[in-house]
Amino acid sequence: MIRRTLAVLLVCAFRQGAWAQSPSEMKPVTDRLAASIYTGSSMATLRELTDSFGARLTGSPAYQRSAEWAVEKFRSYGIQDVKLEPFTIPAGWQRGSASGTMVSPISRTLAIASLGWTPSTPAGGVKGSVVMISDVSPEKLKDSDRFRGKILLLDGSKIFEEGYVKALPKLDAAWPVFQKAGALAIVLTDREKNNVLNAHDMLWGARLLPLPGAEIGMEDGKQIMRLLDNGPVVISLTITNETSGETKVNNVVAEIRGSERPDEWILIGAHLDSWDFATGAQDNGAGTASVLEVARVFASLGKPPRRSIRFALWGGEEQGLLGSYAYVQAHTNELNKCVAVLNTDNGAGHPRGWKVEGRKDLKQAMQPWSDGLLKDLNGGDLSLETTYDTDHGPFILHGIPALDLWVDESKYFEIHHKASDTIDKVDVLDFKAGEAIVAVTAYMVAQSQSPIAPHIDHASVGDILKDAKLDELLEHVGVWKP
């Protein structure tokens, strides 16, 4: 009972000292900081990103060139350190071209796509009879010999039927096999209507496919299935890609120090990467941006906030979070100083408030901030969703406080990924809106007298992804320890 008496004291302490400075004496701040974010140029700057450069592709010479550039827009709001941290892929992977025909019992073309980091094709491409794959569970591959000099085609609905984090293990297994009897290609049906196509990959990490992989439209797809009733099918694709072995990718960091505790830092990041298809203005063009505009209107205020703030723009997200897991390995023995992380990764859709990802001690901190500061903003919500999908999960593996920007995302999956995501589809006054809560939040944590909450130890942060179901994945893919 003591024990507990003095934990409850302790607790009580460290709230009553992490406000002493109330939301009314941030506004005046604060009111400035969102007033500079609705009046910038943060639409410009996103379209410069996206029109400029294109789709920026882990490893690709796009990529490189829009980290550049963001180098130099940072240096251009007066903030000095800005650097690149380089952090290696195990596979550079570019897109070429695709196609496939179905030869028989019809001829027509078929809506196909490469999957990401897959091998080309031999040169000629390769043609075969179908082999439907709707379970992947090793028992259900046994008989391997009939993959042999077939095209597979694998029925994404079913398999992805329990969900990513149960099939991601089963595909794993399931690539070897299928290489080592020999089976010429696989193909995945896609989940859209009307043949849309969305870019991803299949292994996490930005590794290399042991075959051939496409994707196909869903309709398609089913095509195939309904004549697979009757008889053969025989497909032919052709892929072309190139692929390389080790590849740099930088990460991109700035930082403004703070004026009473340096030492102490916090981190405002979003990625930088996106997939090929489109421009990637939604995903994460939106993002990128707004930690260029928030950097800029800290970099006007005259006086930094008591603590540091690190900008981060991170490769290789949509890969695994590899950029942001990368800077969490290099960066470990001052992991401890790292008060908290605000990630923006979540399209430009209509603002809600934050994610605390599973932190009640977070969200009961956060509480009186976001009913005097944020609500007027549309951002007065909290959630406590815990995910793992986007680049604050590295940081909270390590027990650090995480707030992942919590927009309506009931428009974003018509784009995500896609060939849409253009910068016509987002909304000016909710992409300001999202930048404005980042830039408050940012200040009200960077300025409190005392840390917004404490980390959390192991066993702790292992109950609430066990609670989430994300701790076998983790431990599948190698970024979590029980």
Given for the second form:
2 protein chains.
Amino acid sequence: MIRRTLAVLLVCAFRQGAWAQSPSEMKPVTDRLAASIYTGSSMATLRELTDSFGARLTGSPAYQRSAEWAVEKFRSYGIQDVKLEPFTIPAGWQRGSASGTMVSPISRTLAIASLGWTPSTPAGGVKGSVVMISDVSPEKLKDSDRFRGKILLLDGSKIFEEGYVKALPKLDAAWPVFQKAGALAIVLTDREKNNVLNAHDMLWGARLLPLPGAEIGMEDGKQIMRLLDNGPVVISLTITNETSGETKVNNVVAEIRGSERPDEWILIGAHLDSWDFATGAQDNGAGTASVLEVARVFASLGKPPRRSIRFALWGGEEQGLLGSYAYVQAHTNELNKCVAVLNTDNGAGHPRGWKVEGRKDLKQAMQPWSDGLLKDLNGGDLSLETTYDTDHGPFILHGIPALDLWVDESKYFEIHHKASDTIDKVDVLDFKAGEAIVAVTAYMVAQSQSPIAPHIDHASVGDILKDAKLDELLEHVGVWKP
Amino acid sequence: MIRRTLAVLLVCAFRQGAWAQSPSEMKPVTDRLAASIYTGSSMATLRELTDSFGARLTGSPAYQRSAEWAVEKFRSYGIQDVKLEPFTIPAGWQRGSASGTMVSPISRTLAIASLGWTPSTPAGGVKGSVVMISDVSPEKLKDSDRFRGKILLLDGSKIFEEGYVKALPKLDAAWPVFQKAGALAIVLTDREKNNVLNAHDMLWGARLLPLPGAEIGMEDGKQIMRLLDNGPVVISLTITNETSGETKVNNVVAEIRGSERPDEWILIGAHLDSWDFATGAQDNGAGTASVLEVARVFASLGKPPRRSIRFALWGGEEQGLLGSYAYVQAHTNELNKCVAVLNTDNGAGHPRGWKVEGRKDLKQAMQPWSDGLLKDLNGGDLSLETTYDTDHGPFILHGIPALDLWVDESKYFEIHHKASDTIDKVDVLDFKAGEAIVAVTAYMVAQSQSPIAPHIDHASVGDILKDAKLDELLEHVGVWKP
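Same protein, different form: I have the form predicted on its own, so give me the form predicted in complex with a further copy of the same chain.
Next comes the full complex, and the chain you just saw is listed first.
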């Protein structure tokens, strides 16, 4: 026991150096940051963001306006180095109108919406018998003549039964089969009561589906399935979307230069874009407002921390972390100076702490800071879970230590990507506590003598991805090679 | 203690007579009824009803088709005496299309639907600034010039804060004020996440509102309210409904003649009509299918019970119990022979027993039957609660003993009047248990020597209504005079 404790102490002494600040020594500054957040007006910032532009769909005019607004916000805090950093997505898409009707055996209006990044139906819409598909494995789609002139009802509860990671490659292979066979459109069933729809697309990377696609409410989908037991069901769909070719999207990046090691940097990021059924208050208005608020309190410090802090608001997250991925590609030559990435995009739930994305060494390094500075903010927990579901993802592929804000998500999926993701669901205490945890952690990481944890090599990243069963998906979408 | 027990025994002996059948003596027959329901196909009947016609809105072609279908169902069970009994509603109404847009300060599609029994907007729709109204008391509406050319946003959470009973008279007084002032339309906020809407109308009795009216999802309503804090909000509404003048609606009534006292009758009823966001599986397809199923098992008995049983499927329940009220008016001269009314319209939840609608004597009379015959069907509980929310209502106004099937409603209001009221929510065990409770109770009431409880006089009815705080509402809507 004694030896083990001694060993830990020695490791700490080695890593931080004898001159390193302890949690209690940093506390006067981190307390100022936290207090400024608690008494600050970030809730008003979030309200401004969510009520001023409408939904911030990647590539839309509303997204661009919100990006310009964010630039002005950073500047209003006294931060000079603020810029729009453009990247390109393969296709721009904006929702128009969508209507669906059951034509026979009974006449009913159907609860549908266009899937994201799908084309319009031909003028006048499409009408056809429904063919139900509950398995999109290639061997099940061989008899593709039966799709000609039909509308394909994809049973989402079956197709995604094994999870998105397994379903995506099969679906990617199925689309050209459906298109070549002459299917009119696809309709994917949703999963929630009251025909509540979850906005989403089908392809990774803001690429346009090769045929029109709609999602349909759970109850209406089930009715079609029941009626199919008895005989043919004919439905019609009329969908009008605006699509464009390659489209420029702007990330927003601001920087506060470090006072002692300005070439070393940490990044605090959140995606600015949202889906478009609501105004993305928790996904990810809360994260966006948090990044702005943390920038504000850092800008108000008399002296910045040792290292530089970059504040990033990403576009294209909802289509596959496209903005953060583009940033990593564009800044490859300075990633070696990136000490850590802090991301916030899990909703504004009651905070828990940080996800360390599979890094046991990072968890160990964080522990004294979590205990010493974050516990009282209800942010002292550390999770080893690894995900590639938000913008820390592209950074962990390069071995960079990443922290993703960990909050109670029990209510998050009630509103996620739905019409209910609006500011009235945001609890101000939870929201501000999350912001304080980000600010305090950022200060510690930017200020401490040694980096919180080293970069890890490609093979070690691969091990983490494999453990998390993410490697195949990431290879499939082209962002990872083992 | 002894004297009290003796008194109860004497009352029982007096009421039932020495020759009356006990629960255990009736059990062989009631067991046959229950067993036939458990092995029967009422779930298929419910599926046929809910998947064959679409929503069964009162006065719609789909309602009429479902009524004709029900007639055929009764006949298919061997019941000869089946008829459509028409009544008239002041206005027919069918939903067309409805769209709403926020024009400024931001441009957004709004989640709206037409309120029931409201007219269309003028061609091209209406566009106007929003005036928020959270109190419709007459004194708050005096400065009515401010409504001219405006769209009035009624805050449902405030207006209905004291309950429907108190709100309705105020609203009834407010409509002509809004209309005369030249308001363009009213928009009522709904109360559930994801902009989920609850189909409803604003006036009792299938009367047309004097100006266009929409309901708006909770999140979209709240956004408008927040934006109104900062300045004007302009929205546009385009609503197209079909309306007609006085419209004939058919109740469906079938009868199995009693074997010994055919002039005495009990009535088993449920409303056939539904709201139109879904297919009314629990409200009240389940009740309708239950009445049909109970008719089937009674028709299959070798010998009917002593008294006649009428099976009634009502129209117009959702607009104010209009079908059952019309029936009571049309059959006033034989109500004295109506021994009891059994109603089922509280959803297909896990059964509890019966509501006795404020009648302590009825509760006492039911107790031995509940204990002896219904407990094993999970239907042994008795509630004294009095409501005028479904079709037992018009009968209790005449002092007739009424039983309203009492079930667990904890999940009912998740689907009530919403797009989610579809057959996939119906649990077959709960549904059939409810049917069995109705059948067993009906047999007992139709077969027992003495009526289960006497009619009570007008003053006693008044006392029950007053206790339940229903008297003022019922006076207001014109169905009750003290």
